[in-house]
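As C-alpha cells, one chain now follows by itself in the form predicted on its own.
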Amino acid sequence: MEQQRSVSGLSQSPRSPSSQPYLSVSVTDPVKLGNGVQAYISYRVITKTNFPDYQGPEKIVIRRYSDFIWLRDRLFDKYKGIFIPPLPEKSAVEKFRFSAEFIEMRRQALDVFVNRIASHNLLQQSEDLRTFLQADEETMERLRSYETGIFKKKPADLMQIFKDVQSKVSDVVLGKEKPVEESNPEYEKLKHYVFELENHLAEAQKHAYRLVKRHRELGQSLSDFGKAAKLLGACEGQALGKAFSDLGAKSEALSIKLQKEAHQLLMSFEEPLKDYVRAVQSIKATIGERANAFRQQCELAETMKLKEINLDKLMLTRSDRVGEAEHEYKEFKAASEEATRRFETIVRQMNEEIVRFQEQKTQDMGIAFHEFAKGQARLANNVADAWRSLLPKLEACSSA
C-alpha cells in the first residue's frame, strides 16, 4: 500500500509522527450501505497530525464520495489558481459501482486525493480541510445540504468556462464580438502544453487499459486452456497423461499469476495514468477560471475609463450630478483593483502551480512507469521458468 501511494505522489505526507509538522491522512475500510439507488459506500477516514489547529494527534471519521466532493467543490470555490485534486468519477453503471475492483480503485483514489490536499502548503491550511477531517457525520450531511448551490460550477461547467473563452474566436470570425484574451507568449505556451498532455496522457491511459485486458484474457484462455490439458491426460496413459495433467497444473498455475499481473498494472500503472488525465483536466478549469478573471479585469477597466470621461464631462460643466458620478468612478475603481489583484493572484499561483505539478509528475511517472516494466520482467521470467521446467517431461514423452 505505501508503495501504490509513492506512486501516486504522496511521498510529502509522512505517515509516521516525526518532530517536524505532518498532516497524514489514510482512506480505509470501504463497506456498502443502503440499498438499491440509495446504496452508497462510506470510508474510514484517519487523520494523523501534530498541527495545532486540529484536535489531537489522530482523529477516525467516515465519510462518503459526496463527502470528497463537498470538499473538492469549496476549495476550488476559494483557492483560485490553485490545481485542486481531481476526484475519481462517479460510475452509473450498478454492476461496476460496487465491485470489489471499483471500490478499491476508488478508495485510492480517495485517499489520493486527500493526501495531495494535505501535503499542499496552502490548500493544508484549508479550514474546509480541518471540517472534513474532524467533523460528525451528522454535521458533515448538514453542511452538504446547506452548501447546496453554494458551488454552481459543477466540472462538466468548468469544463464549459474554458470553451467559452475558446469560443470567441468564432465570434470574431461572424463579426460578433472581439474576443478578450491574454496576449501572453507564455500563457499561450502553458495552454498549448496542456492541451498536449492531456492528449498525450490519454491515448497511453487507454493502451494501458488495453495491456489489462490483454493480461487478463490471456489469463483467462490458460485456465480453461489448463482445464483442458488436464481432462485430456486423465484420457491418456500414464507417462503421456503425466505430463497433459502437468501441462494443465502450469498453465493454471501461469493463469493466476496473469491474473494477479493484470490486477497489479491496473492498480499502479493505468490508474496512475487515468489520475493524471483528471489532473489535467482540473489545470483546465483553473486556465478557465483565469480566463473568466482576466476578461472580468478587462471589463471593469474598461468600465472604469468611461465613468472618469463621464465625470470630467460633468465637472467641466458644474452639472449637480458630479457628487454622484464621483461616487460611481470611485465604486468601479476599487472593484477594478479589486480584479486586477485577483487576476494577478491567480496567475502567480498557477506560475507557481505548474512548476510543482511538472516536478510532482516527473517523479510520478517515473515512478509508474518503472513499476510497469518491473512488473512485464517479473512475469517474463515467471513464465519463462514454468514452461522450462516442463520441457524434460515433454521431450521425454515425445522421444518414447
Given for the second form:
Amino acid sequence: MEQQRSVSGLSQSPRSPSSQPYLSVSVTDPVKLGNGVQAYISYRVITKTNFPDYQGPEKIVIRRYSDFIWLRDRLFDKYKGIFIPPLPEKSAVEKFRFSAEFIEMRRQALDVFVNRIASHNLLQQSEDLRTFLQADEETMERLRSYETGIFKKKPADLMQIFKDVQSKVSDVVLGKEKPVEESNPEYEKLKHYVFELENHLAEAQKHAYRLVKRHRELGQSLSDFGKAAKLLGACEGQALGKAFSDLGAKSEALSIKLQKEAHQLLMSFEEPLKDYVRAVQSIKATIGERANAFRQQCELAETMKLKEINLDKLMLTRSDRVGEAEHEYKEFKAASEEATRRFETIVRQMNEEIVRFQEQKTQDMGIAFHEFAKGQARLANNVADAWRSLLPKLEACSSA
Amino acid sequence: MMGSENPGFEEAHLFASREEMESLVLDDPLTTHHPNNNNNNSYSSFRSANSSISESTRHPLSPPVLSNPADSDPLLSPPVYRNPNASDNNSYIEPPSYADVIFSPFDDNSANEINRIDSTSKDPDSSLSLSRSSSSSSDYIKITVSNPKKEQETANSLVPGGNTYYTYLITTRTNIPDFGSSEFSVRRRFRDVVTLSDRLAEAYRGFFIPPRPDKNVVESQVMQKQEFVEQRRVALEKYLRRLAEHPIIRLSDELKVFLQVEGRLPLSLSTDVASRMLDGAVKLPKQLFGESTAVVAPHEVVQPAKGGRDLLRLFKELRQSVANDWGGSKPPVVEEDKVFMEKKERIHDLEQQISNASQQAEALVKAQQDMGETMGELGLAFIKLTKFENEEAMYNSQRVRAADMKCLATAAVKASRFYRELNAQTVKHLDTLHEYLGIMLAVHGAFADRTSALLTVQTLLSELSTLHSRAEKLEAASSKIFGGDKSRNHKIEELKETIRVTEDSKNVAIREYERIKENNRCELERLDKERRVDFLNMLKGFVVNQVGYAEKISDVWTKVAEETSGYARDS
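Now show me the form predicted in complex with the partner chain; what you just gave was the form predicted on its own.
Shown next: the complete complex, the earlier chain at its head.
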C-alpha cells in the first residue's frame, strides 16, 4: 500500500532537477534492537526534499515508534483544527510484537503516516516535522523523553490565563452543570456522522479481518485434504490412485495460493480499513479540541464581561483599584480575543479538512476495493485453472 | 447473526438493508433471476430434504464421532445417489458433521433466495457420472418411506391407551418382474425392520449387507417426537434404498416379503437374545449330563454359534478359538487363502485412508462454509455503510465512495452465495467417502461371517478327532475282554452314531464355509469395481463443481476490478 507516497509535495520524482518543491519520505528497513523486555524495532527514515528549511536533498535518520508518537502529539497540540494522520496502534499482545507480519504492517502504516504529514500543505511546514526528519538520534531521544517538560517551561501569559481560566472559572460562576456546547446544526450533523461512521467502519473492518482468517483456514484445510487424498491414492493404486494423488497435489498447491492471498488481503484491504477507523478516531480527537476551544472562548468571554462590569463599578466609585482592574480587564480581553481567534481557526480548518478527508478516503477506499477485487479474481482464477487441469486426466480414467 | 453487536436502531437498518441487498442482487444483470421461477428441481428437493434433516440434526445427543459405529445415530446426511453398503452389528456410521452446514441463515429467510439459483449451474451427476450397474441399467426399484402414523398396540395392552408405536408407509415402484407388481405399499413399524435385518444377516452370510438404522432407545425418549420420527423415517428410507441397490439382496425373499406383505413379519429363526439365552440355559444341563445330544446338528451348523441357542456349542467354539490363538499346535484348518489375507490387509488400510480423507473433507467443507458466511457478512456491513454515506452525504466524494462500496458489497454478497452453493454440492460429492466408511462396516461383517464359519469347522474337526480317539480307546479296552464287554460295546455304538452325525455336520459346515468364502470373493470384486466408479465420479463431480463456481466467483470480482480500475496504481 504505497498510496500516499507519491502524493507528497507535487508528485515529483526526487531525481528530476526541477524547481517544483517536493518532500518525500520513506520509512524502511525495520531492525530489531536491544534485548528482552527492552527490545524494540528501529526504522530507517529517508527524506528527499528541496524545501529551503531542510538540510540538503537527502537525509537519513533512525527512528523508533515512540518518536513517531512524539511527532503526532506535537502536531496535535500545535495544529488544533487539522485532522492529524493516525498512527498504528501499540501492540497489546507481547508475542505478536515481533512477528514479521506485524512489523511489516506497522512499517507500512508509519510510512503512510509521515507521507500524509509531508503532503499536507500546513503540516509540512511544521518545525517539529523538520526536527523529526533531520535531528540526530541523541537529540531525538532527549526530545522524546522531555516532552512533557517542554510544555511546562513554555512562557506565555496568555497560556497561563488559559490554564487559570480552566481551573478557576467554575460551573458555579456560569450557573450551569453541563459543559457549554456549540449549537450549530450542521456541526451537530457532522459530529453525529463521525461517531456513527466509526461504528460502521469498525464492523466492516472486523469482518475484513475475519475474512483474512477464513482464507488461512481454507488454505490449511486444502493442504490437509490434499495430503489425505494423496495417501488414499497411494492405497488405491492404479489409475484411480493416480487421480487421487493428482488431486491431492493440486489441493496442496492451492493451499499455498490461499495463504498468499490471505496476506495480500491483510495488507491491502484490512489495513486500509483499520487506517480509516483510526482516521475517524483522529477526527474525534479534533472534535474534542474544538469543544475545548469553544468552551474556553465562552468562559473567557464571560470572564471578560465580568471584569468589565467590575471595572465600570470601580470607575464609578473612583476606587484606587481601578488601575489594577483595568489591567486585568485588558488582559482578559486579549485572552478572550485570542480564544475566539483560535476557535474560529479551528472551525475554518475543520471545514477544509473535512472536504479533504472525504476526498482522500474515497481515493483510499477505491484503491483498497480495487486491490481486493483483483486479489479475489486472481485467486478464483487460480482455483479454476488448477482444478480444470485435472479434468482431462479424470476423463481418461473413466474411459479406460 | 449480523447485527448482534449493534444497538437497536441499527438492526432496523440491518433488516431494511438486507432486503435492499436482496433487491440489489436482483437488479444486477449478471445473474438473471426470477423469484418465482425455480428451475432447478434437484436442488429444491435437496433443500427440502435438507431442511427436514437440518431440523432433525438439531438434537443434543448426536455425537460427531466417526469411529464409533456401535453407538452412533441413524444416518442423517443428505440424500445420496450412490450405493453405500454397510453392515455389521446393525449400526450406521455417524454422518459427517458437515451435513449441518447446508442449513444456513440465508436460506432461512426466504424461499425465493433458494429459487434464485443460476440456471446454468451444473448437475454433475447427470452429465458425467458413469453407469455403474453391469446388469441391465433399466432395472429399478424405487422405495419411498413416508406418512408416519401413530398406532395403538391392540392386543397385550394392559394399560388402556398405553403402548403406542409408529408405522411408516413404504411405497415401492419397480419394473422387476419378480415382484409381480409395479407399484405397491405396505405399512411397517421399526420392529419389522429389525426382523428384516436379522433375517438378511442369517441368510446372506458373507455378503456386504447394509446396516440397519439404530434403535436409538435413549434418543426416542429424549428427542421431540416429531423430530425423532422424521429422523427415523429418513434413516429407514436410506436403509431400504441401499438394500434395493445391492444386486443380490434386492431379489431376496426377505426383502420382497417386507415390501409387499402386509401384517406382522414372521419371526426369524433366532429372535431375541433373551429367549435364546433361556433356551440355551435349559438345554445346557441336559447336554452336560448327556441326556440330549451334545452334538451340533447339521442344520444348526449353517448358523453361527453366537446367534443360536446352543450354549454348549458356543463354549466349544470359544475354546477352539482360544486354542487357535494360544495353543501350541496349528488348528486343523486355517485360512490359507493368501490372496484373501492380502485383500483383507488392503481393505483395512483403505478404510483408514478413507476415514482420514472423510475427516479432512469435513474440515474442507466447514472452511468453505465459513468463507461464504464471512464474505456475506462483509458484504452486508458495506451495504450498511453505503446506505449510511448516502443518507448523510454532504459532499460528492461521499456519494462516489458509497457507489464504490455498493459495487463491492453486491459482489461480496454474490460471491457468498456462490460459496454456499459450491459447498452444498461439495458435500454431496465428498459424502461418497463417508458412505464408503459405512460400506467398510458391512465388509467387516462379511469377514466376520467367514471367520465364524471357519471356527465352526475347526471346532467340529477337533471334536471329531477327540471322538475318534475316544472310540479307539474304548475298542482297545473292549477287545481285551473275551466275548466283548456289553456295556462298553453299547457305548462304542453310541459313540459311532455321534461320530456319524458330527461328520455330517462337519461336511455341512465346510460347505457353508466355502460358500461364504465365495460370497466374500464376489463381493470384494463388486466392491472394487463399484468403488472405482463411485470414487471417480466423486472426483469428477468435485472438480467440475470447483471449476464452475470458481469461474463464477472470478467473473463477479473481475467486474468489480474493472469498475474500480480508475483507482489502479501502477505498482
